[in-house]
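In the block that follows, a single chain appears as structure tokens, in the form predicted on its own.
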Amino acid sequence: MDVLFVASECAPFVKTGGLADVIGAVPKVLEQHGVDVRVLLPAYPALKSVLSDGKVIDEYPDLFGGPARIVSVHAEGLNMLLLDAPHLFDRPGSIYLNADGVDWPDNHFRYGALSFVASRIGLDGLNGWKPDVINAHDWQAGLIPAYLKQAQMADASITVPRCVMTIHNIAFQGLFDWSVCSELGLSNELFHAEAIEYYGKLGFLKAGIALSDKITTVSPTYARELLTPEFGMGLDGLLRARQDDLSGILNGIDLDVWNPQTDPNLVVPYSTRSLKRRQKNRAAIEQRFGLTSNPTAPLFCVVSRLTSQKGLDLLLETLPVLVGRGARLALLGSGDKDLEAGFTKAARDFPGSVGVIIGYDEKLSHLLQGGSDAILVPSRFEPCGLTQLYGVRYGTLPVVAKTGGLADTVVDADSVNLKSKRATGIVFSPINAEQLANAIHRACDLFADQPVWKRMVLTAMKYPVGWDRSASLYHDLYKDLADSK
């Protein structure tokens, strides 16, 4: 069975958030059911080291305004199809945003191109190989299906292949004026509530709703909320007309790169069998942050964009409380201007307790899942998530908020499982200051406890967060579609 996965990013080759990591990790795994997976990924800055091994295997003369390639290149043990449009990719900064922190004013044009080259090899194949599903993932490889539709409108006796469209955040749906659809070359018989239209714009992420034969999203929990008007952000209603076709399949990390016993980001690798190794990770972070020493209480840490989404806003709020227990706090993001001046203004008013370093940094993060004891993750909602789950696998047991892939990854340290030796972490709601408050407290209180703290960081480091289950279950979906053609 052939599948191509098509998406913005892709770890380890350029990464904003999670998206890159699953793309980066599941094909590796599907290839050991039997797929042949290939990604096609804009051709970045980032990938010109890697493009330069390619192959180049397609071309388009004029593609939105310019020439592109198709440069085919196996590379970290992907089989990737790398789409060269200097036109639209070659430009410094953000994938996403231009040096004034906007989107690309060009980004329906860079994201219709992705869309429009992946409905054509799905279409005539490329150099021999022809997928029988592709996998669309999120709004930036939305219009797939509306260009097999519209392919298939033209000419009924042709075969498209299955399309899956799989949501990893449904707050990010590419809206753009109407009038840019004749310039993608897009038919207006498409331009309706059923297809490719929202509220008299084009909607990127609306069109691979409602045109794709399966909808997936990254948790079974995040699939329900979807449902509901507090969480399906105006598609609700069309995911809720849908529900037959949606299911929730849970993500998982990539255990070679997340690995504490090789991890080469920390600095003293370790294991269940030797965790006081793990103490020399943290007098590192301690170093690096700023931080008093304190063995008596945990070590938080945040790994996070820094938004309202995440909150972070309630997190401020409870520093005190964190801070009167004798905690700290080392916590690494970028985002919202207001957030990081917050932070930064916290760890000059708790000095030695709270330490801050804004920006983005692979290395670092492995480290402060390696050293520290407790991963902070209030977000409001979580499709997913993926730093709790590395958290689980280094033993720096999760806080989180009740909500989307949180609340299904992270056992809830109550009487019940602590008993029967279950917990993995703390589960608060509602998700307000309070409650955030309260799991820190919690937290603060289990550490003091360390027989029973590190019985939970020994059942997190053991508890499954590999991708093979969730992989079995893509198997099956696409083999059903595949299977259906």
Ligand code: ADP
Given for the second form:
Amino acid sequence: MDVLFVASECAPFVKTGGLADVIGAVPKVLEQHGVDVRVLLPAYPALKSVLSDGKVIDEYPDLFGGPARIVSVHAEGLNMLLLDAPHLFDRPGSIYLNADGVDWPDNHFRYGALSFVASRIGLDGLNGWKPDVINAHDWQAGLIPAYLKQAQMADASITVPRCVMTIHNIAFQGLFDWSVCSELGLSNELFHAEAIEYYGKLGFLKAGIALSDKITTVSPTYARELLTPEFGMGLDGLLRARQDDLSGILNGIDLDVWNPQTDPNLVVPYSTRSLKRRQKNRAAIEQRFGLTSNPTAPLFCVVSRLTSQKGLDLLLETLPVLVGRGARLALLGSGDKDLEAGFTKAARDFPGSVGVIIGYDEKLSHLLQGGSDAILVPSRFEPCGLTQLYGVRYGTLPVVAKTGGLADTVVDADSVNLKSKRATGIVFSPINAEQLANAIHRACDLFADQPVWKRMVLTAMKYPVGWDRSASLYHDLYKDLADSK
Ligand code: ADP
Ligand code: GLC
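Structure of the form predicted in complex with the ligand, please, following the form predicted on its own?
Time for the whole complex; same chain goes first.
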């Protein structure tokens, strides 16, 4: 079985969020299931050193305004196909935004090119390798089935690979003025509501959902939520129409990269048998974030994009409660300027209790998981969420809003689950500041009862969070599709 993954991010090379973690992890597990996965990625500057080790296996003299090559390379356990198109991807700074913090004005060309090239690999193969299935991830890969459909409309006798569209976050849809369709080589015949048109615009994700054979998202609960106007963000009607082809496959985590026993980013590694060693990691966090130490109340952490999705404005409102309990907060994040300013001010208002580092720091994110007592994830919506899973694996108990993948991965410390020793964290709803405050109170109360807390930590650290089960589900899906060709 041959599968082409197409995505705009991949850990450890280029990452702005959980999409990268997933793309860097699943192919390796699928390989163990006998699936030959190749990952098509834009060759951003972060991939330059890898690129130079690769082999050019295809060339495009003019790909939307400049020459491009496909470079095949094996690195970090992944078989990658890098789309080296300097006019589209060789730029400094953020992969999505220019220096003014707005989307690169040619993002339709950049990700249109990614989708177009993926469709050509699907149709023509590459060096004798041809995918049975293409798995398109998020809007950046959404036009793949449109290009495939167009090729089939031009010649009904050709065979096209099957296509799976995976939605990691429906908030990002890739909407552009319809006039770019012709520049992207998309036929007018596709510009209608059953294909690539979204209310008069070109919709990349819309196209992917409308035209793929199957649609997946990253948790069962989010799959159900997406069918509602509250969560579907304008695409719920289409998703309801395609409900039979939609499924939720829960994300896992890379157990090699996120392993408290071997993590080189921790001051001291530890296991379920040496939990005391976490204290050294906690001390390092306290020092780094300028926090006073207080063994009688939990050290909470946050590792997050600072956006309204993540509900961290609710946490800002709730900080007096957290601090009032003698607890502390170490926050690492970046994003909305208002939230950055709000947390920076909070660190000044609550010195020693609230420590804030604005920025993106992969190593520090590991240390926070390896030394904090609890991780706060009060998201308004969360397709899956990975930081709560890292928390579970590291014994940093998650305190989460009851939504999407958060609801599917954390077992609430209610009386029944505490009694049966299944609890791994705290789940609150409805999602508002009052309930978040309650959840923080509950965490502080549980922390005060150290034997109970420790039991939860041990239960969490043994909870299965790897990719095995979900990789089987992806494999089954690909197999069914390939068999139906
Ligand atoms: P999302 O993809 O919506 O941002 P996830 O929880 O799925 O949310 O994944 C976020 C990923 O990005 C995690 O690996 C998390 O550790 C990482 N991350 C988020 N913010 C930061 C940051 N400021 N520094 C380092 N890592 C971060
Ligand atoms: C998105 C979602 C997040 C999910 C990640 C990986 O960024 O916001 O919930 O975990 O994709 O699938």
